[in-house]
Amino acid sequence: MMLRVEDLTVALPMRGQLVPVLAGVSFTLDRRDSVGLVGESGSGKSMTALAIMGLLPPGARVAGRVMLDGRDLLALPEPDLCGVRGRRIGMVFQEPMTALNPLMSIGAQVAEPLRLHLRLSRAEADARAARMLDRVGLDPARISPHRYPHQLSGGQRQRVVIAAALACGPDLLVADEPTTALDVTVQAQVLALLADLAAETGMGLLLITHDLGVVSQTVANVLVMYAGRVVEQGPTDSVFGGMAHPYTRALFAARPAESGARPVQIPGQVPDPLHRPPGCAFAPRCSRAEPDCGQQAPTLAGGGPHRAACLHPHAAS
């Protein structure tokens, strides 16, 4: 197994104390495999990605293991992690305008990891960067590698970020909300591009999004996260077909409907990490909550790969 995340826990300093923001996250991802992380903002999706990449904020405390081909990334010193980022693991950040350097041309930004990790000459790196930009749909004959990020559209900038992340042929791509700021047509193009590149190169794909439609079209396995924990996980078809956890069902009900019907809003909001309720964190918002839900924190349970952390799960549909 290429990537194995085991009992990943993260605590951040808040108001003079260390507060858990991620607890017990575990999953695996192999080459040519794809996993999606879904949930509302504040559920822990991006924090999971940052922990895997070793990009947590100062003062963070992390526990558990993140094994990449048997090597624990959490135990690596920063110089060794720098050799992993960009080379073994590429990351597509959710806002390309902040991920790209406004003072560097797009070609130079794609060429930079090639020179750093693969030790290519400037000419070799520039030539390969031009080919990579062409591969992601930015034909150098139309869009010069000498252009700067502000001269491109949002979709074009996102393609540059993808090209830079994939330049060195990583084994794993982490895509954090890669289509959030894009219109529907460009979203579909970017998602198709990611799927094609993953199939072509054999890399693993970890996709982070709040869009359930994107996940259903793109990844084989899904983790539904809430308040820093995985509340349901398994093959995408099984999870979305069964929806054992009330939160998963609530997310589906809150989606904009193609028929124009009004989405069903989930009452309340994701709890502040400083004031998470005892027992099940979703209980205060759950229409199926029973008295024991506020007293006992559920753990993932269920037969086979599809599991849910709920004391009173829905029956399989």
Given for the second form:
Amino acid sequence: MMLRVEDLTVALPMRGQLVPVLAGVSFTLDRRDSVGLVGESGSGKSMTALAIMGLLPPGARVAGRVMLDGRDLLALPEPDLCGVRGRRIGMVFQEPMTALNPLMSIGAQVAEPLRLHLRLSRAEADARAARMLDRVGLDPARISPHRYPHQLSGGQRQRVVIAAALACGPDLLVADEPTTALDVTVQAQVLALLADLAAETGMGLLLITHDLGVVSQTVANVLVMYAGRVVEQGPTDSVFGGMAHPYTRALFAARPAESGARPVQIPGQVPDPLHRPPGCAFAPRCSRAEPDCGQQAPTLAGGGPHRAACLHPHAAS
Amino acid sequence: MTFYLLRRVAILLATLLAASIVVFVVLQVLPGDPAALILGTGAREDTLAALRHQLGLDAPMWLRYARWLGGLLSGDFGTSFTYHVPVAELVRQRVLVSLPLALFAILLSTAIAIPVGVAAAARRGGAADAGLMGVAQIGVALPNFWLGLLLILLFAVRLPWLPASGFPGWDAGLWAGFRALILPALALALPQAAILARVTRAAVIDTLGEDFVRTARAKGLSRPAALWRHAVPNALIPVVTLIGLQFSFLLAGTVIIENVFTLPGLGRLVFQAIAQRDLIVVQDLVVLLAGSVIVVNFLVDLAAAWIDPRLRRAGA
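With the form predicted on its own in hand, show me what the form predicted together with the partner chain looks like.
First the chain shown before, then all remaining chains and molecules of the complex.
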């Protein structure tokens, strides 16, 4: 198994105390495999990605293990981590408008990891960056690598970010809401590009999104997260075929549907990490909540690959 | 880029012309008759009229402006009536003191402030940040003339390493001239470095929070590499702008430091010319200093466009 995340737990300093924002996240991801993390804002999806990258904010406390080919990234010293980031693991961010350095040409930004990790000469790195830009759909004859980010559209910029993340041929790509900031028409193109590149290179894909439609089309396995915990996880078909956790169902019902059916809002908000209720964090918003839901936090139950953390799950339909 | 440059140069020339008109008109409108000042209060009216004619003061205003501007452009700045020497020669001597002093001070200030500001930003909230910014706060509060006196006491009186005051002239040798400028340059540079370090720190803290710094880290850059290659260049525009402002100030606003160190610089010349109503000297100096501020601003704009491609658009 290439990536094995075990019991990943993160606490951040807030108002002078360490507040848990992520608890007990576990999953595995192999080459040619894909995992989707879904949930609302504040569910801990991005925190999971940053913890894997070793890019958590200063003062964060991390526990658990993030094993990459047998090495625990959480125990790795910073210089070794720099050799992993951009080389073994690439990352794509949500905001293409701000993710690129406005003072550097796009070619130079794609060439940067090549010069850093592969020690290529400037000419070699530039040539390879141009090929990489071509591969993500930015034909150097039409869009010169000497251009600057402000001369490109949002979708084009996201392609540059993807080219830079994949320049060194990583084994794993972490994509944090890669299409959220893009126009709807461009979203599908960028998603198709990511799927193509993953299939072509055989890299594993960890896709973070709040869009269930994206997940169902793109990834093999899915983790539904709520308030820093995984509430349901399993193969995508199985999870969407038999949603066991009320939160998964509520999230599904809340998505904008193409059929014209009105999205059903989930009442209330994700509790902030300073004020999480005891027991199941979703109980206050849950239509199926019973008194015992407030007593203890349920753990992921179920014998097979498809598991849900709920005391009163929906029966598989 | 070529069009951008042409546009900027055109704006530069127009601003210089406008500044010369303002300076000329203001000094004409102000009361004070140079002929009366030269001849004294007891002069007879026909003598005054003859002198006004000789000085060209009886010509219409537009003609006097044209003569003055033509003279400036051909290097004839007129003659000072207190010093009885051509103003051009007077200015040349003073610029040879003030310009090296300003350059020296701004280089010192920049060389101190940028590493300090960046180091404090990289360790924001830590003990090093608090220490550096504490020292900077003291530096901001220190008046430069007082700092100048302290420097004289320490490095010229207690330790006889450097001259306490005066300027031997560049004829006395490059090193002798340079030595005389070390203490005044320090006295000017340290308080400015304190302000510049604080601005640098704030600007770098802003850019360190930008997404592209996180992207750089995700590409595998170490923390210092992401800082120096991505965060610092993006923080430079406010820093360069402030350096330009400080340099403009250093060219002529240093009259107090020139007095502390008895340096024959431009600031003292302006001061003396105003005190003695030497109008032609005041007029020439004010337009030259205004011109230097405009040229420095132009250079700051060019530097900003060189740093940031978004500013190179012709419309910007």
